[in-house]
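Take a look at this single chain, the form predicted on its own, given in structure tokens.
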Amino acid sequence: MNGQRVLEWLNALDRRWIFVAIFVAVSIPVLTQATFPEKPTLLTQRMFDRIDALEPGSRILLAFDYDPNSAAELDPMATAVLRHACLKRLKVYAVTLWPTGAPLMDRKLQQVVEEEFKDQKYEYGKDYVNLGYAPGEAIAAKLLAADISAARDSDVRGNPLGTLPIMEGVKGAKDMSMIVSLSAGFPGLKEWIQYAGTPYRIPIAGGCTGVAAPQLYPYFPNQMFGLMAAIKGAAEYEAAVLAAYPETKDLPVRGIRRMGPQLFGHRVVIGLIVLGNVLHFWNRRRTGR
């Protein structure tokens, strides 16, 4: 078949073959579970390397600000986060905005706090708390910058927080080594700058979806030290975390798991584009249009 041929037969190619194209394309590596290499970026590498500086029992705020929509991106980067904390046996304070988020946050600090370092002696209450949803969107954000039994009296399972070993020392975030959001969108990242980051001058940064990126770049580097942008963020920050903890080669690492059916989609996507193209000038040569 020569290429005039060729061109003829992708020209007149019903376009479902495109469908089949992509889901072969994504088929493959999900059954294969086909990882590559990740090179962290300038922002998700800051990131990794302020939290890594950061000395034992130094205290960080991670926010869940995320519902079950979003997951599949945040969630990774909240396992990552919250294992480079237990690595380097930080405070975790966790807490959300959304209150939908507070399932997300009980069944991560599980997963990673309760199962993965269950032999570490992390305890709770001590090492870690669950602050529970915290009501009053951007104010609430305000408040535990300020003074967190403003916004919550108690943690998730009802124990006063004046009761908790962790909160000696602490008024509010203001106390903590740094804040962490990852976010969804409002309330979140941009809220926790604004009405916490900057005004107390707390170091911030976080995780976001792909869309919420372009909004959140202007705070680098003067309010955000560092940013996961949706799961190529995740995938680079797991991939900082093997690489400085090689321990941990064993543990699960979904973001870079799911970078494997994204690279081939956009391959495939890239290629039709530039097929398409050819296809397009070559039609307009044809018949002179």
Second form
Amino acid sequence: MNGQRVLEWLNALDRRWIFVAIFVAVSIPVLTQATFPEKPTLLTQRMFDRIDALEPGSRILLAFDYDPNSAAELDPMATAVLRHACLKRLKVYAVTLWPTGAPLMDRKLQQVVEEEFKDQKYEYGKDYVNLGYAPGEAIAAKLLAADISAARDSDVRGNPLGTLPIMEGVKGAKDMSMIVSLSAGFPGLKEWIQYAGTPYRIPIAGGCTGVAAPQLYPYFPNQMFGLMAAIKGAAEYEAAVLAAYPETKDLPVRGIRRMGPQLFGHRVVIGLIVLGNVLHFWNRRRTGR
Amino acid sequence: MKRFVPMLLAAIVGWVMVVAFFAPPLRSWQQTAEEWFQVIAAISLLYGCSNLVLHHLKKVSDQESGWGYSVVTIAAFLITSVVGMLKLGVSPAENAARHPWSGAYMEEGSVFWWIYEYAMSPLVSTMFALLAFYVASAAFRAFRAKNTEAIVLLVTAFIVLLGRTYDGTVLTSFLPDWLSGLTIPGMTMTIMSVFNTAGQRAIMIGIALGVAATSLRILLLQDRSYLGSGD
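Can you swap the form predicted on its own for the form predicted together with its partner chain?
Complete assembly follows, chain above in first position.
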């Protein structure tokens, strides 16, 4: 097959070949479990440093504003931040503005707090609480900031909030050290900034999907002190935790693992763009337009 | 009257929110309005659900094209609702052992949890994962250097794509620290935090002005578009 025929074949390329190329590219690092070093960018490092500077016992509201659609990107962030909170012995108030986020939040608390840190005697109701799903979208964020009892009267286990030791001295998120929202869209980090962080002057950081990141950059650094953008953000946060707490080296780092498929996937996409443009210029020369 | 009363209610609540922002003694009114919002949101959810069922029932009854999907939608909706409301497979809560329905509807092992875990979760994850294949296909067919704007977009995409992976770090690792802004990750950061942020801020300011103008029309009883077109 000469060059001319190759170009003609590529010109009429069936897109199923592209699907196969992506499948193979992503499968290689998944099967080989290849990992690559990560260096936190400014936004992730700022977020890590600010959380790391909190005193043990400080309160942090962790919002799981995502669903299974975006769990691949946001679950590793949730693990990394929760792990960091446990290492720092922070009091964690978990909540979600997404009805489909509640089971993910439940599972994450179980995996990290109850399994990874089971020897640390992290006690439910005293050191962490699962507030469940707060309906009302952006308004729920505002209510949670001002008065949690106006948005939720009990936790997911049915305990009235007033009976939980962790709620002593806490009316709303405004009494906490910070809010961290892991957000896949609306309602999410943007609404936490607009309805809770800025009006009540609560420091806010978070994580988001790759497509949402460009919309959140304008809030940094004045209204949002840090951001984990996409799976790279998760990997960077994991790298920061690993660097500061080497004792966590045996714990799973899914963000860093998923950077392998991302690297190979991006290589294929770049290759396809180059190939597409070679064909474009070849077609132009051939047709004289 | 049918339109005036809802418009008046919306305007009153809107004014309460505005005035309470500047007058702290009225903050309790503001919070009450916010709590009402939750109640109204719950009622609108019921309205939305019944609308969904009616819409798909009509499609089935008229045997419109794709009516089979409507059957699946109605069946999925009814099964999930009934299972969730009856809390099938949920054990009583620890602090209310005598009340069989006191457990959480999403409790691990319950039927609702099973549907979420083994039906909804894999289905939506699969739908999202398929995007990668279509993005790659679109990149091949549509990302062409046809004019100056397309070339700028192409170069930016290359830098950001590389900058979000280890390749970007390796390719320009030979540059000294004082030239870190010229590394691919450095350029990615500049694109995102300078050019992207400038564009995003412009869009956000434009949207905010539009929201302010519409809000003012609602407060002054001049806007009725949010009530829908039918009388």
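Residue numbers count along the first chain shown, from 1. Treat the numbers as computed from the prediction; the structure is a model and nothing was measured.
- Summary of the rigid-body analysis between these two forms: the C-alpha atoms of residue 188 and residue 286 are best fitted by different parts' superpositions.
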